[in-house]
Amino acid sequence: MKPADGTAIDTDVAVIGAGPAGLFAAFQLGLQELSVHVVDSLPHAGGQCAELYPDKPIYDVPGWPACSGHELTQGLLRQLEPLHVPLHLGQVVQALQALPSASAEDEAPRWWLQTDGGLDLHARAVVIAAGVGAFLPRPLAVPELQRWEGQQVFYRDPPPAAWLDRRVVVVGGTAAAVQLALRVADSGAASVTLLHRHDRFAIDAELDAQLQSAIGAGWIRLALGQPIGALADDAGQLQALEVATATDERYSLPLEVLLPRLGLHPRLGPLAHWGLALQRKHLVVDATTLQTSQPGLYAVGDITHYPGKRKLIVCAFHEATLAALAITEQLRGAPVPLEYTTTSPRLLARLGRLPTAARP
């Protein structure tokens, strides 16, 4: 791929990854009054804490006796809120590029960011908060799939135009999947049918009395059985997949849109093809400022490696933390001063905490 001619957004810092260390990475950075934009593979914030984990509580949060995935990510969002840093989700990084340096003099190569969403960021520094990777969707075991994707096979939500007035059928026994079957019966599709191994399905009482009520009205079609092979039509469109059920008979089941919704699962992806050092699928850093292997490039959280490094929230607070001001000191060219949030009218205005008055 190749950046983009005057379409990308400027910005000091791109962070990549939403989950706890993107998040106060980003915070740190907009307290030095670094322009940051986040992105990440997810629909939501929060990483792995919002998807592995959202209900259970954790226990070594400083300040918190007890706290959920959930309730840690929302109360990072929310102390992010008064910095307005814009957070693009749903997106996959697969680019990652140095730019050529604007003069002799430019000694730190600005960094171009492609996702597969289009967006384009342009940035003087990056942070990449991957944590165990990207949460890719899980692929069907149908490799001829691939050559309708993102015509007829989605793996993420297309706009609801996509499957209006046409025959959808959603394959899956996640709570994403029967989701997204009840939504997609509601907005105009001409048929839904939910296509899994067997009638039982991973999710809890009321959203499996909501899809039983749909099927006793008609809504959606369940069908039982295993995707094995895909059907063309003489213009090469996709119009059928063939399934197998659990005797081994087989049956075609007819389609215009498929949407497969297996689960997530965790890829270093294009990561591992950035042309960085990496030990056993980590990021070398240097443990003082997170610097990776590449002048400009940081990581911080579980995608890290560095001697002593521990695989904990709190550490990667602390990463975010250095991290962030190696930055700050690398882009303004002097050290940041010592500043403390409870006493410094900077950083006090910064979050909107200062009486109007008293404001800078």
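Residue numbers count along the first chain shown, from 1. This structure is a prediction, so every number in the text was calculated from the model and none was measured. Each form is matched to the other, and the largest set of C-alpha atoms that superpose within 1.5 Å is called the rigid core. First, how it differs from the form predicted in complex with another copy of the chain.
- With a cut-off of 2 Å and the rigid core superposed, Val192 has a Cα displacement that reaches or exceeds the cut-off between these two forms.
- Once you line up the core between these two forms, the Cα of Ala181 ends up 2 Å or more from where it was.
- After superposing the rigid core, the Cα of Asp208 is displaced by 2 Å or more between these two forms.
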Second form
Protein chains: 2
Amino acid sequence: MKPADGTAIDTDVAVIGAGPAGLFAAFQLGLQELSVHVVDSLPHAGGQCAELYPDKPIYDVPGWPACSGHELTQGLLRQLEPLHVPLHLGQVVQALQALPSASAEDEAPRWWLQTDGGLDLHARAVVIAAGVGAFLPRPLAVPELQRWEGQQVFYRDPPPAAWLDRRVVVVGGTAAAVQLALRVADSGAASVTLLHRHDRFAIDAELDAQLQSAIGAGWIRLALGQPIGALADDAGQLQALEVATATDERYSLPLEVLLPRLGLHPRLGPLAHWGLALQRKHLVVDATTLQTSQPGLYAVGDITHYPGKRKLIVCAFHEATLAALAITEQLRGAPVPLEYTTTSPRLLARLGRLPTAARP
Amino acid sequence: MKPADGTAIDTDVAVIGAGPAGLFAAFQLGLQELSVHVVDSLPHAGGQCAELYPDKPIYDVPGWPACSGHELTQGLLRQLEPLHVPLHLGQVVQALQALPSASAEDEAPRWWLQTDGGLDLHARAVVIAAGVGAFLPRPLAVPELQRWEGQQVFYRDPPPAAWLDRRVVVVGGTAAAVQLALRVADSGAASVTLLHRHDRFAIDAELDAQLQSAIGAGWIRLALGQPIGALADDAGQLQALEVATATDERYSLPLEVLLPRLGLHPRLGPLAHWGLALQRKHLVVDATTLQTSQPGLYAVGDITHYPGKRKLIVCAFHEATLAALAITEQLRGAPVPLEYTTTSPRLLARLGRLPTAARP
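Cool, the form predicted on its own is there; where's the form predicted in complex with another copy of the chain?
Expanding to the full complex; the earlier chain stays at the top.
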């Protein structure tokens, strides 16, 4: 979606978070004929619903006696479809800041949003629907490894050239860790070691058979224990992990490339550095508009706090609706009349349910 | 549901209105293990959704790209099913008042609710989810007819004995009016006249054929015009309607029984007489609890007003949820912890999704 010349995309509204709150906010904003872009750190839509309980039923979505997180997400995406809202997935918002006003007549600031994926957005309003935070790779509890991140330590998959002819250590016991180890072993690494606390992996029988066969063939070596330190060579390169076993024996594991795959966990991390006022990790909003203390900046869903707030999906949908209508009024400078999707020719045309010619 | 001895039913909560807001409030209350009774003036659940647009799609129910009012109602009823909440349909609430406290220790009053169907409820809290009001039969614009209501004028179907060997006039042009005229003609009336503004009826071909055949056979006589007055005999009995035609000719239509069937329309009517503070026909509530100015009396959905209120179904669901949790806290005297239906053994057991033995 980024223009080839590297300039920012201009949009009416940027929505941060593609969980239920963000998707429904995008729907309500698009319905009001605003241009909307959605950004999320996960590679798929759905937020907590998709990441924490994709297959578990939810019983309190109104009118839907039982739906899984996956089904709810699919329903919200289908609902959004006619509005053609771009989703920028797998991108963490790194910076969000007000742009200086171009002239004294500018009433509200524009917002500038940057992601680690190179996306630049200029928006007249921003909806933060960040839930419990961005789902980011869980880091190894060895702080000194940070200095090699992006060079020898990769929390997201690097291009295969990064491990070609190198000694690679993959850390983790999930399917994602095992699959990565198999892929690295199969595509040019000098050696692959899979490091895990114990020899039981959270994987299905088929993947386990592949792993056992790779271990049997000597393509993957298994190491047990937890990383507790890092060793550098004279040139300052990472050369080994220090590992402690369950019985507290220590050994060092030589490597050139480290790929920790300990799963994702939600972190406010980046948001905490955007300079917004947080109270107990929540954004305080006005309950009537969902606007934060900063003009043009709105927040909905689990990330918000206002008197009476309940962290339920049904409340997030309401908040997304109020925020979308408040933003529409802010950008248009006029009240939005009450209209129903059942009867309004304007809204029906917007949803592609009326021929455009019938539009008033 | 009424006990045989005529005493009132005791319940934790009475919900007035079985539209989306009332049904979802009942769900959230039942989920919190409160006993709930729902009352509605219509003979079926669904409120405006069922009465005004049962077959028209709604496009902004979250996660449901398009659903009809009927489908939404069915979904809400299925969701409510495991909680076994009694619905008292076809009953208009005539009176709602606080009962005198039994003792000085009573903190909050109990509420006494009475319907025209003979239902008596004593409730510790009441949720008014009355939407745009009760859907009541539209009255004839001839005020003096009121004095014969229940004697010779019936807005709801009386037992057949009421028209046996009598001269009956049915007023209206809908399918319900035509069906009633056919039924009355077929079950013992001395004569049946169907009075309507013009000779076009809002009925399908099959019913039209039945009507034409009944007119041809002399069972039903058609009269054109609108009632403008009533004539009484010396004994004070209603003996004729004065009717004006489209060309303003006048005639009188003799009758003994009058059955107006002009459709239903929503009226605040009864609610306006419960003694509650109304602002522009809305109940003012606290947005954090949905409580009205009277302790124990809550309101949700289109009938409410609070700062930022939008009359949308998605907002009614949120309000129903906040009201249910606030009522639970009021009745228990303790905060309700945040629990998810996806993971809480207590809520799952309540929904019949866990064996009771597994309940903590």
